[in-house]
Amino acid sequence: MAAIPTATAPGLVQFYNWIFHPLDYMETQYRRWGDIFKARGTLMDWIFLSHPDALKYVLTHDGQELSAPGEVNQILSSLLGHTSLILLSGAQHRQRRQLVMPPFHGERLKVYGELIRTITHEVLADLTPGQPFKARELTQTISMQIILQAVFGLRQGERCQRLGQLLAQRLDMSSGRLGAALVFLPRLSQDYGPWSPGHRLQALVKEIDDLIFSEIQACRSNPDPNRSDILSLLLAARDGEGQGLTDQELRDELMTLLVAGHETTATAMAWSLYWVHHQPEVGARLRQELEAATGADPIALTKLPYLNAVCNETLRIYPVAMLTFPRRVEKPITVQGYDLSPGEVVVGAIYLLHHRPDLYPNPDQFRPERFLERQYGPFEFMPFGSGARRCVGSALAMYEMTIVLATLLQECELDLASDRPVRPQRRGVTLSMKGGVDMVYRGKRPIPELVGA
């Protein structure tokens, strides 16, 4: 059996390119090697897959042949905590997942629809006509408020404001070149004295933890069955043996929801604002659909076909999560004609999958119509991953993305400040954009019913 094609550049060069130029790195290897290739580098010894059949096999065979061990995600422990769902394995992971899933599905989601729209209104109220702004900063503000209210249950107040500021600072420390280095080279996060990034990071983490643990204790001491925030629901959750989450486990899950829910959704919403203004025909068609839905409740907005197509195409062209969570080979398997040995680590290259010309003709073109013309399978389009490690908050993320984008386009006039293309750029472990998208707020849109009155 032939050996898996292996990238030939020195390991440190590959590692550097993966951290600072991840899309170029994947595209270069794909052009040379095709659907399967092995990368080598510091902290990086992975087999990349991008064919739907290979992904289906790997992501549906968690068990004896393959596993999804949490320990391969240890580089995230300083950000999320050691008891985060993302770092758990096996039965412990399945049990925790069952505990945290309910708040993100079914009737629970409907509770958050009006809250999302209200928060968007409140953030818009702070803008004045002619004001320039960065799209990602706007969506980050909206997403942070949603997290603080829907997840933590915090309303306006000193603790809410302070926690929001600190969390934003913590996430900013994980972005950019230094942030990527802090994530991928954990030793840099250690405290080497007042001059070191690790010292500032540890002080920030302690202040955040003090606030989060205080909020957990306050909720435990004064349980309120009428509260619908996710913290309250997680406090009440019990496993089959009647055990709930400890304070540390709650803290780590809240941090996981913050990073996985706030950072990623803010980026996706900013990209969607860019695309609907960069391509006027897309914006015109979407506004036409939204005008016809004037007065609709938030849940109805989430079901609009073209709005969903725009959001899906946004998540396709530059997926915030570039890779699936790693799988480890436990028994010899064959994938795409290549033998994989126990101990080897496999990742699904979501970005490469989403840019396959056989699935997405002209893949570099932003074209929402493709999602109206074709129904993509779960291993052809997977912005939230798949299998046992699929994002637990994917449904809430789509709710947030569709409702916020619809509200912004229905209620205000926005323009791009420049016609220069916006380029993708790594932000910590995710894919974001360079510059944050410069825009201008022109003012409120006229209410359709009053036009011509």
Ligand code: HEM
The other form holds:
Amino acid sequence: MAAIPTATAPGLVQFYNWIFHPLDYMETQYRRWGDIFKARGTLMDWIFLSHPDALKYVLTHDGQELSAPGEVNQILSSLLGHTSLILLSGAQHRQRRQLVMPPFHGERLKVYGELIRTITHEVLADLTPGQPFKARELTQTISMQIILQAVFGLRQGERCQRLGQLLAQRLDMSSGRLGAALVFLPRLSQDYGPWSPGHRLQALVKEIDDLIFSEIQACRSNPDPNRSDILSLLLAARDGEGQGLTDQELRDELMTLLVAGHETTATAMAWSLYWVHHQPEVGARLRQELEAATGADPIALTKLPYLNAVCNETLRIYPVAMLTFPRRVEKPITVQGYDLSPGEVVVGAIYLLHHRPDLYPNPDQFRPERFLERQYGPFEFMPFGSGARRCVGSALAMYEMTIVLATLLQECELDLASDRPVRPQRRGVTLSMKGGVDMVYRGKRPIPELVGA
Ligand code: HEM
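Now that we've seen the form predicted on its own, could you pull up the form predicted in complex with this ligand?
What follows is the whole complex; the chain from before opens it.
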């Protein structure tokens, strides 16, 4: 059988392109090789897949012909810790997921609806009419508050503020070009003396850890059955042998949720603000739907069809996660007519999937209507991945996106500061935007019932 098409540029060139121009890199390989190709020199040889059938096969055979091992995510260990859910494998990974999932689903999730709206109001109250601001910073403040409340039950106060600031600084250090290199070349993160980039990084990590460990200690010594935050739930959890998580395991899990749950959603919300203002017809249609829903509770907002279509199209066009986590072939398999051997590593190329013209005509055009005209299957649209590692926070992320966007559009007038298109840009392991979207706050909107009264 033919060998899998393999990108031919030298490994170092491919690595450079993948870090600095990930979308161009993937598009170029896709145009040259099609639905399946092997990239060399990124970190290891990765096989990129973007056909829905191939993705379905690979992501639904986790634990059989394929696995979703944590070791291949080692690059994240300096940020998240070695015992993070993302770095665990097999039975340990499944058990940890069972512990972490419940607060993100069902009734528990509904509690966050009101909180998301309240936090959005508080952040809005700090803006004055005429004030320029960066959408990415506004949404980052909102998503940080939400995740700190969900994870630690921390709402306000000095500790909450300090932790938020430090985390934002830590994530900024992994975001620029040097930051991306720090992520992909972990040795650079080590402390080689006061002038090395690793020195400041390690000092920051220590300060964050001290705060997280003291939260864990406070919660351990004052168990409160009425608390419903994730730290309290994880502290109370026991495995089959009655063992709870150690402080280090707790720290790594909390850090994982803080990082995974905050950056991603902040970026997605900033993109949604950009698109509805960059395309006035989209903004107008959405405002019409929202005006008809004035007074609705936050949960009702999450069900509005056009609002959901806007959020889905936002996650389609520039998916914050460009790839799924890697899966490893465990038994010989055939994918797209090619034989894959045990040990080979495949990734779902979410960005390429979301730009397939056979699924999304004019894929570079932002057109939420496509999600009203057609029902996309789980392997045609998958911003949150699928299978054993599907995003645990997907429902919370959709709540945040819909409620924050609806609240902002219902209650205030915002404008883009410029007509210039905003371009996507890598931020650490995620896809974010260049410049953070410059906007201007024009002031509060009149409440519809009062118009003309
Ligand atoms: C727009 C926002 C988000 C996007 C686009 C996103 C996307 C993803 C993707 C693509 C994966 C990998 C799935 C796979 O390999 O099949 C993932 C995993 C994960 N996400 Fe999210 N995510 C978002 C928000 C969140 C939130 C709010 C949280 C938690 C509060 C979260 C926590 C996680 C965790 C812990 C994993 C690892 C799961 C595992 O290893 O089993 N994410 N996410």
